[in-house]
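Given next, in structure tokens, is a single chain: the form predicted on its own.
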Amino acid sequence: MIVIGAGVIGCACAYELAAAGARVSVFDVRAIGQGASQASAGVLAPYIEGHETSALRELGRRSLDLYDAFIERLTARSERVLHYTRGGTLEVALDGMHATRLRDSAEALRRDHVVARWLEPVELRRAEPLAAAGALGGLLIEMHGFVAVPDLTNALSAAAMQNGAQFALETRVLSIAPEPNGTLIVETDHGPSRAADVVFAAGSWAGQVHISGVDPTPVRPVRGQLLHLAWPTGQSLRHVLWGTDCYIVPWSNGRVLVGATVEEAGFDERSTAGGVRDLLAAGCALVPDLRDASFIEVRVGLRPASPDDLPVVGRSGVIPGLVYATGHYRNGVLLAPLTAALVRNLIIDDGEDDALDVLSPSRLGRL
């Protein structure tokens, strides 16, 4: 079978399929994990992305529940060390309206049996001494965490290759078409390849691949800029911090990620002075000591967003051998274990899942 896309979703699907015994080839025009994945901070926080009950939150919760076992299995198979922690997120309120909303959220989450605590200012400074002195409190959600995405994509691809998967990089996919015998022909700039099943994990570029007999994939790119900073020696945050305008992720090596912008910029992958300025201002408002951090780099990724902001996962209603796995927008890393499991079960076991009803490609047209 063929997997189109070597980002975190494509690599996760390739890993699960290869581990299940499938012969897998992965095509991507870029190096592994060099699309949206390289500009992801890897935050695993379904209850921050949307406090209200929603399909996306339920999907995130399901996938987060898979993460510990997913990482343990992946570490053993890839023989790679992954920077992965479940140390919690702390959403910090800098004004009264935000504080009121977070208090209400804490109550709502507790009613849903989610471990969440509102911290008064004194408790907040005890939990996170580097948070802004004027903060009015914060919402601590202990089950959240993050994973270093470069570690993750490297481990996924390594484990997939150890199980026989082959990666054809610098290979642009041009079109997909069914043949009379039921196989699919994938035309690339290096020539055609054939497979009974194709996993379409092309991210923001999905709409640019012509698929015979179906509508263009309705996924648009949304630019995100992510700052990499470095603390002065001896300083570190204890949690992933969240505010109204940014999040801050501390790595164990002293690097700090500040992200991320949300920009409707088409396929423009430039970093911008305005984006960097806004993220620095938002980050320093949450953690004033960031003003002393060293600037390392800014990374830019184009996140694949669907019209309803839900991923597009499942079999095509037109071409049975085609399985979509795209449109994850800002939640690709969080949803990678669940997406890969759904794709594996569909292809290997022909299994169904209630999540596939919500994520069905057919909800967005003739797909």
Ligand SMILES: Cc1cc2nc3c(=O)[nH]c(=O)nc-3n(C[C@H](O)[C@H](O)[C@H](O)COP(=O)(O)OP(=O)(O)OC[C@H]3O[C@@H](n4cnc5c(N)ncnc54)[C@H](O)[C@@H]3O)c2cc1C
The other form holds:
Amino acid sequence: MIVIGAGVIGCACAYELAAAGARVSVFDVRAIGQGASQASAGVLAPYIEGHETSALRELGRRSLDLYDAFIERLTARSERVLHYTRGGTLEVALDGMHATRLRDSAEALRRDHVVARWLEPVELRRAEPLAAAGALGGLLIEMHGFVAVPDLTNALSAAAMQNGAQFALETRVLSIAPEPNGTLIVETDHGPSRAADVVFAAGSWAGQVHISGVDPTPVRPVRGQLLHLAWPTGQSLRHVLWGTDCYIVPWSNGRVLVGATVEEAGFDERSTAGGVRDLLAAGCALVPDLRDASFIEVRVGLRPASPDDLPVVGRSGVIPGLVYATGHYRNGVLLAPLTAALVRNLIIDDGEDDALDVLSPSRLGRL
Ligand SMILES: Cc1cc2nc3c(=O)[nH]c(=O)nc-3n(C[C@H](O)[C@H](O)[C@H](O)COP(=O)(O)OP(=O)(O)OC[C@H]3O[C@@H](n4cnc5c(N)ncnc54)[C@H](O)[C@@H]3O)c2cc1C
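The structure above corresponds to the form predicted on its own; please give the structure of the form predicted in complex with this ligand next.
Below: every chain and molecule of the assembly, starting with the one above.
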């Protein structure tokens, strides 16, 4: 079978399919993990404010529940070390309105049986001494975490290769078409390939691949910029911090990530002075000591967004061998284990799952 796209979603699908015994070829026009995934902060947080739709929360919760076992199995199989922690997120209120919203969220989450705790200012300072001194409190959600995404895509692709998957990089897929016998022909700039099943995980660029008989995939790019800073020695955050205008992730090797812009900029993958300025200002408001951090780089990625912000995962209603796995927008890393499990079950066992009703490509047109 063919997987189109070697981002976190394509790599996770290739990994699960190869582990289930399938012969997998992965095509990508770039190197592994060099689309949106390389810019991702890797935060695993279904209950953060702003991720409100209940369907997305439920999918995120299911995927987060898979994460520990997914990482354990992947680490064993790939023999790679992955930076993965479940140290929680702390959403910090810098003004009264935000504090009220977060207190209400804490109550609502508790009613949904999510362990979430409102911290008064004194408790907040004890939990996270580097948070702004004037903060009015914070919402701690301990089940949340993060994973270093380059580690993750490298481990997924390495484990897939150990199970026989082949990666054809610098290979652009131009079109997909069914042949009369049901086999799919995938036309690339290096010639055609055939497969009974094709997993279409081309992220933001999915709409650029011509697929016979179906509508263009309705996914648009939403640009995100993410800063990589480094603390002077000895300083570190204990949690992922979240504010109204940015989040801050204490990544490995003393790196701190400050993200992320959300911009409708088409396929423009440039970083901008305005994006960097806004993130620096928001980051320093949340953690004033960030002023002493050194500036390492800014990463830019195009998040694949569908019209209803939900992923597009499942069999095409028109071309049975075609399985969509795109549109993960702001949650592709969080949703990778669930997406890969759904795709594996669908292709290997023809398995049904309620999530596939919500994510069905057909909800968005003739797909
Ligand atoms: C700044 C930023 C921060 C983020 N933070 C988080 C976070 O904290 N948590 C979280 O869960 N998510 C986060 N996300 C979202 C997450 O990164 C994406 O949802 C995820 O990376 C999407 O993965 P993907 O594999 O679908 O897409 P991509 O990583 O973009 O991969 C698609 C691949 O398909 C290839 N491709 C496209 N067209 C073709 C073609 N015609 N032929 C061959 N190859 C093709 C591309 O080269 C690319 O490698 C963030 C995103 C950004 C930009």
